[in-house]
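Given as structure tokens, the chain that follows is alone and in the form predicted on its own.
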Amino acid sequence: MSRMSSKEIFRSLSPDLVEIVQGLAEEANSRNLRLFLVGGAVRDLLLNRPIMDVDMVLEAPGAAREIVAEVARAACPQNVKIVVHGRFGTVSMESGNGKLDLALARSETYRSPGALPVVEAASLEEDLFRRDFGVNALALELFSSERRAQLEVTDPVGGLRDLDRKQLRILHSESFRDDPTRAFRAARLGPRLGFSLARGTRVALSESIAHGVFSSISGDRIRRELEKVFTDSALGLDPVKALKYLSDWGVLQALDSSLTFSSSARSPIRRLGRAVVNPPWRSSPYRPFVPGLAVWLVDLPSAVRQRVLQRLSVRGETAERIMGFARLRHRRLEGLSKARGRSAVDGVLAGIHEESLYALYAVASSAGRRQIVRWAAEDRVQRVPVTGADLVSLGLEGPALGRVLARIRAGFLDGELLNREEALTLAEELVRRASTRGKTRVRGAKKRSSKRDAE
């Protein structure tokens, strides 16, 4: 299909974006500029898939890049958030749940393999030729509503043929040398679309790896691409398939010769991917990449894990948490297997970091996952109706106060205590026993740690 109606396009857009796109089309046409929907949005329209990314290009020969921001501000209602990105002259617009990017048509040149590109204003065709794959080098010119209903797909590189063949094809033989991160994008996009690498593209990737192109890009850029392997689960990506592609193509080994993706990591990582889409409990904000990397690397030798984290520029507390997951996994899973009652599970999981909790959930047995979900969704947010001030008023202080609070919390979780009155009665009894014995220690109190687990 090489034609599409304006109605089809607007019907496929988020309702929050329709007004913005119509406004941009009218403003561009009034200035005699050409406005195009480009890249993934066109691809997904043609595949009858939901549009995830909306990218638009202004073709304005000879215009300064500031024209993009001028058009955006003139076209958008006041409730639209506009952010200007100076380096590439791109403008992001957000309204409600809708977001789109507008840029000036541009060309890119690379001074060395893996370097960031040098950008210059260019024609639409030049802009499409700079893109990563043929299926992303498609464009649809948009007009103000009264001008034209049927729109022709601009396809200078054979992207429509690639769609029919279900393949990802680079546009020139040096593509991976110019930007090696395109291999990571192929590993994510291929499984999402059900596409494979074209034969010549696979050969070009192998040759680029043999020339050591991945040594030229920073750990930060590689890490950002790998982060999307896990966050793109929200777009329908199975992270296992992406990592398997990267392994089969030799990209992982190009990062570290001992880096592998073992079969034992597949089920846990697929579980993490599903958790991004349907969280098993209401989570505090966390980075899916961290539990993903912890689970992926956990069975590799410590020296390999350390090297990989250094290569990805993962440092500080995050690196410590990933490195420490092997020990945490053993200790916490063993504790869960022995835990009897909700308070015992609470004692095992208390203080664990959210990212480590997701990693633990991914590697646990089905019974262990049920324990984790119940604790995370219900028990950890339980607040007992007795405070430290209440216990101080009974004469408790120091470590004894903490032990009595822990004993009361355990009673509530296990259903032994039902209300504040029962909790205070138990507290008074524990104080009386301690006083009778002439000790500061309260018998029966369960040891608990309030220290945040940094692993």
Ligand code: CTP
Contents of the next structure:
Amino acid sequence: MSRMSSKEIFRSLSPDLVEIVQGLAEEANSRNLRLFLVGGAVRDLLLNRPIMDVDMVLEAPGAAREIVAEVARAACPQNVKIVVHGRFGTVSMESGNGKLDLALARSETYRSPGALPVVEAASLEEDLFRRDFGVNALALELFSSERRAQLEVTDPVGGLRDLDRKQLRILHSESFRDDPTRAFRAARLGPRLGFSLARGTRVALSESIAHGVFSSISGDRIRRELEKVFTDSALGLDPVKALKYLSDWGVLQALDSSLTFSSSARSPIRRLGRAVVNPPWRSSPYRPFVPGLAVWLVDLPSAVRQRVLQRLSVRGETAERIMGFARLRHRRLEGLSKARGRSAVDGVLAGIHEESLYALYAVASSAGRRQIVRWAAEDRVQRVPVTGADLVSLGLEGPALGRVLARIRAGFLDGELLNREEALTLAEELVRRASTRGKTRVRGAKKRSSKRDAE
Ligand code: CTP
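Would you mind generating the form predicted together with the named molecule now that we have the form predicted on its own?
Up next: the whole complex, starting with the chain shown before.
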């Protein structure tokens, strides 16, 4: 399909964006500039898939990059949040749930492999030629009114044919040399769309790897790409498929000769992907790539894990968490297998970081996963109706107070205690026993006041 109606396009956009896109088209046309929808949005429109990101391009050869912000400011109503990004003068516009990026049509020249490109304002065609794959090098021109009901897809590189053939094809043989992260993009996009690499593209990737292109890109850039492998689960990508492609294509080995993606990591990683889409418990915010890396690397020798983390510029606490997962897995899974009762599970899992908890969940047996989910969803958030102050008023202090509070919490989790009254009776009993044994520091065991008795 090489034409689309403007109605169809506007129907597919988030309603929050329609007004912005119409405003931009009015503004661009009034200045005799051309405005295009480009990249993934056009690809997804043509494939009848939901549009995730909206990218637009303003064609203004020879113009200064400031023109993008000028057009955006003139076109957008007050409530739209506008952010101008430094290097290329790209402008993000946000309203409600909709987000749109507008950039100047530009050409890019790569001075050395993996380096950031030199950028210049250019024609739309040149802008499309600098892109990663044919299916992402399509554009649709937008007009200020619906005077053109049918819009022609601009396709200078044969992207429509690639859509038909369900393939990802680079646009020139140096593409991976210019930007090696395109290999990661292919590994994510292919499985998401159900597309495979065109033969020539696969050959070009092997040749680029043989020429060592991956040694020239920074750890931060590779890590950001791997982060997306895990966060893209939300868009329906199975991270296992992307990692398997990266392994089959030799990209992982190009990062570190001992880096593999073993079959034992598949089910846990698939589970993590599903957890991104359907969280098994209400979670505090976490970075899915941390449990992802922990689970993926856990069975590799520790020296290899260390090297890989260094290569990906993963440092500090995050690196420690991933390195420490081998030991945590061993100890906590053993603890869970022996834990009888909910308080025992609480004792095993208390204090664990959310990212390690997800990693543990991913590698646990089905019984272990049930224990983890029940603890994370219910028990760890369980509040006991007794406070430290209540225990202080019974004469407890210091570590003894902590022990009694923990005993009360365990009683509630295991269903032995049902209310505050029972908890305070137990606390008194513990205070009495301890003071007769002379172990607990009690400032003169007190009887509960009649006021509390009445509560
Ligand atoms: N692009 C590229 N090379 C890159 C990154 C981006 O050519 N290394 C181009 C592609 O044309 C891509 C567009 O910029 O379509 C927008 O990039 P991005 O938003 O990352 O990807 P989308 O294709 O829009 O994918 P998604 O649906 O995941 O947003």
